[in-house]
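Single chain ahead, by itself, as structure tokens, in the form predicted alone.
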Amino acid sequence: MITLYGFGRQLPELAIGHTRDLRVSWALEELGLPYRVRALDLQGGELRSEAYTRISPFQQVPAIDDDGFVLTESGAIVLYLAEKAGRLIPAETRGRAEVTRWCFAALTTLEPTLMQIAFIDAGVETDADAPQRRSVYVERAGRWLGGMERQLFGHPYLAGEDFTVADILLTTVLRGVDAGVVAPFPRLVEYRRRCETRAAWQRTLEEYERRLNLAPGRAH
């Protein structure tokens, strides 16, 4: 059985509903793979323990242990799970490459810029030039989001007609930024809504809220 190392107990308020273990839980729920969650205590320093450092060199969540095969990095994990199950990724080489392309785009092109906006909006960055930098980031994000908007023209998901792991990653990235940043891109707004209505995502949120002892709906 797969063990998912995820967050447990208390999290900083700003992180609730946005942690990257959600991506892996969602993939596991979509794929129907049996798994259990090993909930780690962030505030208690469990991520910095010697035992967990042997699992995750960067002392980060998520990680998985699949019968002795340990893997970290959310993008790598969801791709591995899709390959293992033979679902949420095409079987043929070019189709897999297309899905992988959009996984990388979500995590390496779009996410870093959106995270900078989110940090400023949350008050994490309070220096005097933060508003000016935010304008630069929003302009840059518009370029990336515009590309995603064009990609969604004529089909419901990033790689075509079928929901894939690329959509798991992009949807969770979009959740991390104020909705106003995405609002000018109606296809993306509808795309996120479509992905978040999936039953597997709803199960993921319910499990997450139970694990963190959150009120129902708190992580939505």
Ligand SMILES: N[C@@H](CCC(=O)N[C@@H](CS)C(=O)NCC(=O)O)C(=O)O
Contents of the next structure:
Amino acid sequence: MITLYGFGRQLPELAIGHTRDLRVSWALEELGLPYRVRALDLQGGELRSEAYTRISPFQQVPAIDDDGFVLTESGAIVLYLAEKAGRLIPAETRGRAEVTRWCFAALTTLEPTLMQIAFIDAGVETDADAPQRRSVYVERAGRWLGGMERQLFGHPYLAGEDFTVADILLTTVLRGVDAGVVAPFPRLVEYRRRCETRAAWQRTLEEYERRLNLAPGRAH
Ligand SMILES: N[C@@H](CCC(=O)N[C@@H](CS)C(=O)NCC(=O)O)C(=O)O
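Can you give me the structure for the form predicted in complex with the named molecule, which would complement the form predicted alone we have just seen?
Now the full complex is given, and it begins with the chain already shown.
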């Protein structure tokens, strides 16, 4: 049985619905793999505990324990789960490389720029230059988003006709930023809607809201 280490109890307001444990539960729900969630108390310091540091070297969520095999990093975890189940990633080498490529693109090219914007929007950076830096980040994000938009021309998902773990990563990365940043890219807007209407994503949000004692719909 797989144990997912995710958040429980309380989260800072701006993190609700955006934490990376959602990526892993979405993959588990899509794949139909049995799992249980070990809900950690962030504000109670549980991520910094000795026991959890043995699981997660950076003291972060998510992590999984699959019958003694422990893994961290949301991208590595969703790829492992897809390979384990033989779904959400093609079996042949080039198809797998294509999906892996878009996983990296979402996590290493797009996400850092979108997070800079999200930090400024959340008021974490309040210095006088923040608005100017935001415009620079939005322009840079436009290059990455434009590339994703072109990639979606002619097919519904990042790596082609089939929904893969790369789409789980990109959709959750897109959720992290104000919708206005993505609005100039209509294929991406429609793509996000298409991915978010999947039954497995809806189940993921329902489990998350129960786990965090949130009102239904609060994490959507
Ligand atoms: N690169 C890691 C990032 C993990 C990460 O940033 N986790 C956040 C929650 S979304 C966390 O645990 N924050 C608490 C902390 O860093 O103390 C991944 O993709 O799994």
